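First comes one chain, alone, set out as structure tokens in the form predicted alone.
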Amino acid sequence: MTIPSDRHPVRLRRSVLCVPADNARALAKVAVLECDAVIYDLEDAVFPEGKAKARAMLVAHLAEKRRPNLEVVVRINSLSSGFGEQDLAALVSVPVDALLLPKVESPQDIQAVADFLSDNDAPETLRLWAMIETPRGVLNAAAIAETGRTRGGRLDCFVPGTNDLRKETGVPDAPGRPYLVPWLMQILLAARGSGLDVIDAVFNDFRDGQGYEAECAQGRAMGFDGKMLIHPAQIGPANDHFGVEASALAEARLVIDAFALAENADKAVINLEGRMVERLHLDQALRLSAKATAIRHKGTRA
């Protein structure tokens, strides 16, 4: 039994590592990291004046070979900033998977983008993700979230900004998140409601362990996919955290088997074990179990 095709399969994204462009020593240590996928960042981590450097160097990183199994994400400059348009000319025809959006306020920024790549001719294959930073791309998350069911809408993934959200709105840097989890919780749900993957923010302090794990459990239980890293310290526990339990899969695979049995081929909803389980919970099951097959072909721990 296979996944129902859709426009978003899946994809292993439990650790997603943030790399400045710009940074030699970084690009190559790359390589050799156990992180699902890699946002080299051509926005924040560089200066104005390092832009165009920045942008050769990886473009040149990015001809090399690259490692097995591993998602490529480059943030780009937003298009009103100036740079944006040279960022996406020169990635476009570049072996990236996908193309990281900042300070996304409202559909028109997504179309915008996906215009210029159906332009010049970029992959289908190449996505779009979506950094939702601001009070106004909060507000607009859902009708983002929905360029994702359009045609040639490209988006994939949504990214929360936390530490430009605390920024614009405010509110303090708390343990445990108190005044953001409402926000990303709403950011989240508007992400599902497109079938849309979530990352959750980046946490700031990368030498404690323990506000780091905490942080960690956190997101796992509100729902997201994986956590946007700053530090290579930082891959082991979110690969731990959002991997997939042995008791969920080990249920996940009871669902899949009872709607192979074929008395169950036309039913929409089945009894399991005194449980009536629908065909929605097949295709979370099945979505689960890819991803617990994409973890054993990474060689960690399931």
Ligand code: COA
The other form holds:
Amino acid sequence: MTIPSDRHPVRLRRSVLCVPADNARALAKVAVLECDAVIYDLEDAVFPEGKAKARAMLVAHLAEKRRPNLEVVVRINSLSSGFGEQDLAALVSVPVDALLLPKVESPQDIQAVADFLSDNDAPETLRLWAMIETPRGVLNAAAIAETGRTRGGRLDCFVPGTNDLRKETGVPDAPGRPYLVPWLMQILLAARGSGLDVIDAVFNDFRDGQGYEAECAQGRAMGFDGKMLIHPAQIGPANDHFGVEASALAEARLVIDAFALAENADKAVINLEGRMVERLHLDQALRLSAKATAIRHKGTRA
Ligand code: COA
Ligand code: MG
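And the form predicted together with coenzyme A (COA), for comparison with the form predicted alone?
Full assembly next; the chain just shown is listed first.
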């Protein structure tokens, strides 16, 4: 059975680790970490005076053999910062999977980079991710997400930036993120409306394991695909929380098996042990099962 879905085939993005591009020790560590994706950061993790050196270090690092099954993303500086064009020029012919654009506020912010990439013959496989981390970005999230559907739009994934959002709006950091949740859900809804993935924001206090686990559980319950991370200690719990629970997989198998029975071949809705189950539940079950298979093949925990 194939997975009928508007979204791309399952791509694991449970744990997405940020690595400052100018930190040689952190760069060297990536090869042994079990994150699904890495975001090498040229933006806020690098001081303006250090941008050129960081860019050169990153290009040299990316020329090395990467570990299999690692999605490689680079967060570049915005075009308006004065560093973005140099970042793009340096990365257009380097093997990376996606560029993460910071502080995206309008569809034009995506289109300008997509046009640069097309004009410079970047392969179609080079995708774009967008950080939604300003009030205007949140307000325009649906229109921004739509650029993923345009020709050459390249957009794959949204990442909310709660540190910038707090700074721009005055909402303080608080457990449970009560006043940020409505905006996070708005970003998530906009992403899903255009078939994009969406990754939950970073948790700064990397020594607070309990607080971090609670936020992972919250992010999963909100529907995020994974979490953006700042420290290696955060990878294991993210793989767990955004993985597939054994009970959910067993449940999915029941649904798949039930619809595979000859007697249900032409039924849109069935009675499964006293519960109504529809074909849309079959779609969900197949997607979950494909995710579990992807995790098994990867050989990481959860
Ligand atoms: N990626 C890879 N390795 C990392 C890492 C990261 N993001 N953060 C820490 N490490 C490594 C350290 O280099 C250290 O390894 P070492 O002993 O071989 O040097 C080990 O993990 C333990 O690190 P620790 O001492 O606990 O933390 P630190 O003081 O070295 O670093 C931070 C703390 C917050 C500065 C660091 O985690 C960091 O820079 N995170 C990413 C920040 C970022 O990208 N921000 C922008 C996006 S939100
Ligand atoms: Mg930011």
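Rigid core here is just the name for the largest C-alpha set that superposes within 1.5 Å across the two forms. Positions refer to the first chain, counted from 1. Source: prediction; values computed, not measured.
R275: CA moves 2 Å or more between the two forms after rigid-core fitting.
Comparing the forms between the two forms on their rigid core, the Cα displacement of L261 reaches 2 Å or more.
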